[in-house]
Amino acid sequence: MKHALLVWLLLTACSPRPSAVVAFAADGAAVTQLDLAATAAPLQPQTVTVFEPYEQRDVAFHALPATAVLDAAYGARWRKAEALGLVALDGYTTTVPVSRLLSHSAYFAISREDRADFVLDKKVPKPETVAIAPVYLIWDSAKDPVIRAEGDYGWPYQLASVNLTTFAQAFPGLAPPALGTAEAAEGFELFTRYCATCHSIDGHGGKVGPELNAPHNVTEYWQPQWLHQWIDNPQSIRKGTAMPGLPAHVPERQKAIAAVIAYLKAMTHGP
């Protein structure tokens, strides 16, 4: 009942400012929708300063606790779910895992403190400006140094829609075998994190790096101790190389480097 009565709170009150409405949705059903711009106690906006990825500065923010937001669409069941699709009004989409949202502040941003229109002044791969409505997913990377180092991950502008689902789903063509190991399931969420950008699996993924998995799986012609090695650091191997390695501020990157290679081995076509 509460639950009903803060949702309805939430599509009903009136506020001055400019619609912020996402929708939301589990396995691709629809579960509701909130505009985040009209809301009722207790998710009223607040003030949330952030270093900014996109303009490399401090910018403050109007913003709602994310967590709190997903509670009011989902109830409690969202925080045991394995990812969250986040849909941008262009068709944009990223997945961040919940464990991220559960173990770092993160916030739905309607609103600029410094200007009136909510645009970002982006400084790459150009400078332009572009507009963030109706909603900017920020994290608290002001306080939190893991999430500065992860740049702009994670930060959808222009959000439109939220989707609970699972790593599998999201990247059907990139999942591994079913019954394949938790190592393999681990370096699998890393991969589609800081690999499938430029990396393919049997055609899935980027294009600016080499396909792994096709016709042969790089696991079946790198020797093991130089993949590891490449994938720690790549300039070690071939000087000038533009392959960037695993990220600094992975958490037991040693181990996080294993479970990627784990994961491209349980994605070999065998003999």
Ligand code: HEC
Contents of the next structure:
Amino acid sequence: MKHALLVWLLLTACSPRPSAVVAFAADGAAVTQLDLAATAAPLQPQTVTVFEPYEQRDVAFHALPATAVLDAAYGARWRKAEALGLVALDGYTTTVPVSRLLSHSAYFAISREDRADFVLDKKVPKPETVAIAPVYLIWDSAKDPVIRAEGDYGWPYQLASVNLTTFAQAFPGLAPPALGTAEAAEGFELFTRYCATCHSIDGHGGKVGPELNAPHNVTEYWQPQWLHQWIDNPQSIRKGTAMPGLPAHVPERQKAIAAVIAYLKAMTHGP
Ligand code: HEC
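Beyond the form predicted alone, can we have the form predicted in complex with the named molecule?
Starting with the chain above, the whole complex follows.
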């Protein structure tokens, strides 16, 4: 009896695959949970080599295709949702548009091929080793130049749960009026990703840069062409400014800047 228990303990302790349980929800309500280290065929881990944005080199992971995992968790309905909230163990949430998962290849990684411990030896933003279990969301950055150019955007680690959501739910207080233009809606998505980390709208958002809507909207007191140029290249207006400008890799940059301005305008308070 004692021996059997000891053998069982040893087997469990030496088990090569620790569990990788992820909870799936929609609008905050639980849907299901899956242990990605113990899924049934045909949902099997495969070796996926990506350009790892924190280690800044190619790394091979054991990983499951994200679309197949999401199909298993939600059926087809996630494909019609607007966004995925990816929640880490500490509650930190990354919001990624569903369209990005449908147009680029993402994977839920559950272990590394080159080492036994599931960690990252980060080089950027600073050298440190971080644990990334239970799951790490990775993208096909080795073959996809658009994904590679975006660095670590959308690579949450210690991923514990996934929530089908909308940008309006994920960023309360920042959503433009429901009947606004498609351009403003696009600008809202861009703003949440590239601006809201530093700027607030009516107090919602980051505190590194100035508030952009209270009491007056920045589009009321900045001339349109200067505002466009500022977002494009702040240094060309104010030498030494701490504002970085819209990243160079953003596709259709001029259109993107116009959309951000349309969004800012849509947030203007009434007279
Ligand atoms: C890393 C932080 C950071 C990011 C990201 C950032 N900004 Fe800024 N922004 C600043 C800082 C800091 C200032 C003040 C700079 C100065 O006055 O020289 C500023 C100033 C501004 C101003 C001038 C405000 C005023 O009233 O003078 C506007 C407009 C602006 N940012 C818009 C944006 C937009 C739109 C984005 C996204 C595309 C963005 N910023 C992204 C930090 C940031």
